[in-house]
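One chain follows as C-alpha cells, the form predicted together with the partner chain.
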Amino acid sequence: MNQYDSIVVGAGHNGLVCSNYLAKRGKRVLLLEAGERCGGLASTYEFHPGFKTSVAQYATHLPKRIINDLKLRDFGYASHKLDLEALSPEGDSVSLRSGSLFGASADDMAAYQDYDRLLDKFAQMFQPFWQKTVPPIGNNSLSEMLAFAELGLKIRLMGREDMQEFFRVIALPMYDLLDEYVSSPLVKSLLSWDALIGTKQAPRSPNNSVLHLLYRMQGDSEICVNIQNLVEALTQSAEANGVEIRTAAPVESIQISQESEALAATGVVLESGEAISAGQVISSADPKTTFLSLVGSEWLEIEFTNRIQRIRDRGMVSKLHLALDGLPAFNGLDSPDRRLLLAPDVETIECAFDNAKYGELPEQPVLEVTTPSLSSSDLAPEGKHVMSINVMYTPYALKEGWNVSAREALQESVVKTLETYAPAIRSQILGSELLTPADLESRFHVSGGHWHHGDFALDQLIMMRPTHGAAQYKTPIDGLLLCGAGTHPGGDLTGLPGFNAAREALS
C-alpha cells in the first residue's frame, strides 16, 4: 500500500497549485520542498538583517480561475495595479497605466491604440489554450484533432486581415514590430520589455518574443505585488485542502520500477535516505533536473534524453537586492512605486544582450527596478526600503567565471547606472545581495538559473514544451508527471502548468 496517492516534488507556486487541486479531489498528497520554506523562486527570505525579499517580484497574470478555485483571496491574496514606466536619465518618462500609454508624443499614443487593439485580439484568441493540454502532433484521437481545430477556427474567426497579420507578426522580433508603430526610443524600450524579460531574447532576436508577450497579456489584469502574501495564500490554501507539506526535504531520486512491462514511478528517496512510496510522482522541478538528476538517463530513451539535455535553459537575468536607508529619489519621479525600466532605447538593450551572448558582462546593463517594501511594509524596518533589480543581460556561463571581481564589477556597473537616475542612491545602500544565474541555479535548484525552466522559443513551446514525449505533463514513465514552468504554457507566476498537470494527473 502506497503511503500517498501523489508526491509532488518542489513547493514552488506550480507545485503548490498542482498539489492543491489533487488534494481538493480527495487525493492523499505529499508536497516535498528542498528549501526551508515554500515558494521556490517566489519564496521570501531575509537577505540582510531586517530586510526581506523574494526573487520573483510580481505576478502579472494569475488566472482568475485559479484564484477562485483555490479561494486565494480568503487566504490573504490581493492584487493591485503596478504600472511600468521607462525613465530617461534626464528625467523624462513614458508609462503604461491600465493599458494606456502616457507621456509619449501624440503620434505614438495614437499608434499605440492600434498596436494594443491588435495584440489584445491575439491575446484573447490564445486565452483558452494556456489552460489546455495541447495534444502531440501525429496519430491524434478525434478529441485531440478538435483541440487543433478549435485553435485554427479561432485564428480564422479573427477575420482575414487580422489572421494574416497574426501569422506575419507571431515570430517577428520586437524591434521590427515596434518600428512599424512607434518612433520614440523610450516608448520602444517600454513596449518591448515584457516580451524580453526573463528569456534569452533581445529586441532583434527572431523567434517568438511576440508570443511571449501574448502569454503575459492573459489572466487577471491586476497584478499581485505582494509575493509573500501570494505564496502564503497558496500554502495555506493547500494545507486547508489537506496537502501535507514537508520543507527542508530535498529529493535525492525518483524511484522507478520495471516489474510490469512498462516502467513506473513508485515514489521518491530523500537525501536523508528516507524512502516514500506513492502511486504518482509529479515533479515541478525543471525537466533537466527531473529527468537527468532525479530519474537518471538509464531509465530513459536515448533520443529523449538528448532532447532534454538540449533544452535551452541558461538564464540571462541576475538579481540585485538592495537594503536601503530610505526611499530613493529618482529624477522626475515622485515615488518609485511602480516597475521602473532603466533602458534608454532598444539599441542599449540589444548591446547588453550582445555582450552576454559572448559570455561577457554588459557594458551598459539594462535594469528593471521595483521597490517591494512600498507595497509590503514588513519587508524592511520602518522608514527603510528594499529594492529589487532585474539585471539584463548577464550570462550563466561568464567567460571569466563568476569570481569575486566579476561580481563586484557587475554590482558596481548596476549601482553606477542607478546613480544616473537616482543620484543619491549609493549613500543609501546598507546591504546588498547579488544573485547571478549560476547562483539562482545552485540556490533554488533550477537548471541554468532560468526563471522559466527553458527559453520561450517556438521549438520549446506548446506541444513541444519541454520536448515531445513529455509535453502533455505525462512522461514516458507511467506515474511520473511534470508540473513545472518547463511545461506548457510556461514560466512566470501563473500556476497554469500546475493547474494543467493536476488535470492530467487526475485523468
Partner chain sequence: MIVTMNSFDLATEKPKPSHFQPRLDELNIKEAWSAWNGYKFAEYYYEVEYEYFCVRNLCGTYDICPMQKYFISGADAERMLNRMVTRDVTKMKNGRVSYVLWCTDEGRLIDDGTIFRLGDEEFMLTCGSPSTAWLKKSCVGFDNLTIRDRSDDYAGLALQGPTSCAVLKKMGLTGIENAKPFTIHHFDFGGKPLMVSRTGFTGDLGYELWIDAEHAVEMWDALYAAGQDYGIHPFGEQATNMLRLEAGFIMPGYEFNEALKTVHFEFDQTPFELNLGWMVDFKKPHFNGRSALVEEARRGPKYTLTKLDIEGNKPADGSFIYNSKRCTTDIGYVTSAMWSPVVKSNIALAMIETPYLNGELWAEINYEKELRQFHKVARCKIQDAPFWSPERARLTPPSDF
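Show the same protein again, this time as the form predicted alone rather than the form predicted together with the partner chain.
Shown below: the chain alone.
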C-alpha cells in the first residue's frame, strides 16, 4: 500500500497551492522541499546579519478564488496595492495609482484612459482561460472543444471592431502600441514595464509582450507586497488541511515502474536514500529539472526529451539586495513606498536588452527598486531598511563568465545608477547580495535561473506550455504531473499552475 496518495515535489507557492487543494479533498499528501523553509524563490532568508529578503518581492497576482478557497485570510494573509512610479534623473516622475496615470501631461493622461479601457477589456476576456486546463490540439472530446469554443465566443461577442483591434494589438510590440497613445518618453517607459519584467523581451520585441501584460492584468487577482506573509499563510493553510510538509528533504529521483509498455510514477527517492511510495507524484520543479534530472531521459521518448531540452529558459534578471543604514531618499519623492522604475525612456530599455542579447552587461542598467522593509518591518533592524532591486537584462551566460570582476562591475554600475536618483545611497549601504541568473539556478534549483521556468513566448504558451505531451499538467508517465511555473498559464506568483494541476490530479 502506498504511504501517500500524492507526493508534491517543491514547496514553492505552486506546490503549496496544489498540496492544499489535494488535501482539502481528503488526499494524503506529502510536500517535500529541498530548502530549509517553504517558498522557493519566494522564501525569506537572511542575506546580511539582521537583514532578510526574498528573491520575489511583490509580483503576486493571487486570484481571489484561491484566497477564499484556502481561507488564507484566516492565516494572516493580507493584500496591498504597490504602485509603480517611473523616475527621471532630473527628479520628475509619473506613476500608476488606482488605475489612473499621474504626473503626465493632460493629453497623455486622457489617452491613458482609452488605452487602459481597451486592454482591460481584452484582459477580462482572457481571465477565465488562465484558470482552466487548455486542451491539446486534435482529437478533442466534446468538453475540450467547448473550452476552445468559450474563448472563441468571448472574442466574437466583443463585436467586429473590438475583435479586429484585438487581433491587431495582440501582435504589436509594446513600443508601437504605446506610440499610438502617449508621447512622453517617461510615460512610455512606465507603461511598458509590466509587459517586460521577468521576460526576454524589449519594447520593440514582437508578438509576446502585450499578451504578457494581459496575463498580469487578471481582473480578480490581489497583489501582496509581504511575500513572507503569503508563504506563511499558504503553509499554515496546508498544515491545517492535513498536508505533511518536510523541509531540508531534497528529492534525488522520481521512481518509475514499467509494466508491459506502460510507465508509471510510484514515488520518490530522497538524497538521503529514503524511498517513499505514492499513488502519484506532482512536481513543481521546472520541466527540465523534472524530466532530465528527477526522471531521467532513459524513461522518455527521444522526441519528447528533445522538446524538453529545447525549452528556452535562460533568465535575464539579476537581484541585488542592499542592507541600508536608513530610509533611502530619492529625488522628488517623500517616500520610496512603491515600485520605482529607473529607466528614463524605452530606448534605454532597448539598449540594455541589446547588450544582454550578446552576452554583455548593460551599459546603463534598467532597475526596478522596492523597499520591502517599509511594509514588512521584521526584515530589518529598527531604523534600518532593505532595498531589493531587479536588474533587468543581465544575461544568464555572460560572455566573459560571471567571475569576481564581472560581478563587481555589475554591482558598481547599479549603485552608480542609483546615485543618480538617490544621491546618498552609497553611504547608507551596510551589506549587499548579488544574485545573477546563474546564481538563481544553482541556489534555488531553477534551470536557467528563469522566474517563469521558461520564456513567456507564443511557442511556449497555452496548449504548448511547456511542450506537447505535458501541456495539460499530465505527462507521458502515468501518475506523474507538473504544477510549476513552466506549465499553463505561466510564472509570477499567481498560484494558477498549482490550482489547475490539482484539478487534473483529482480527475
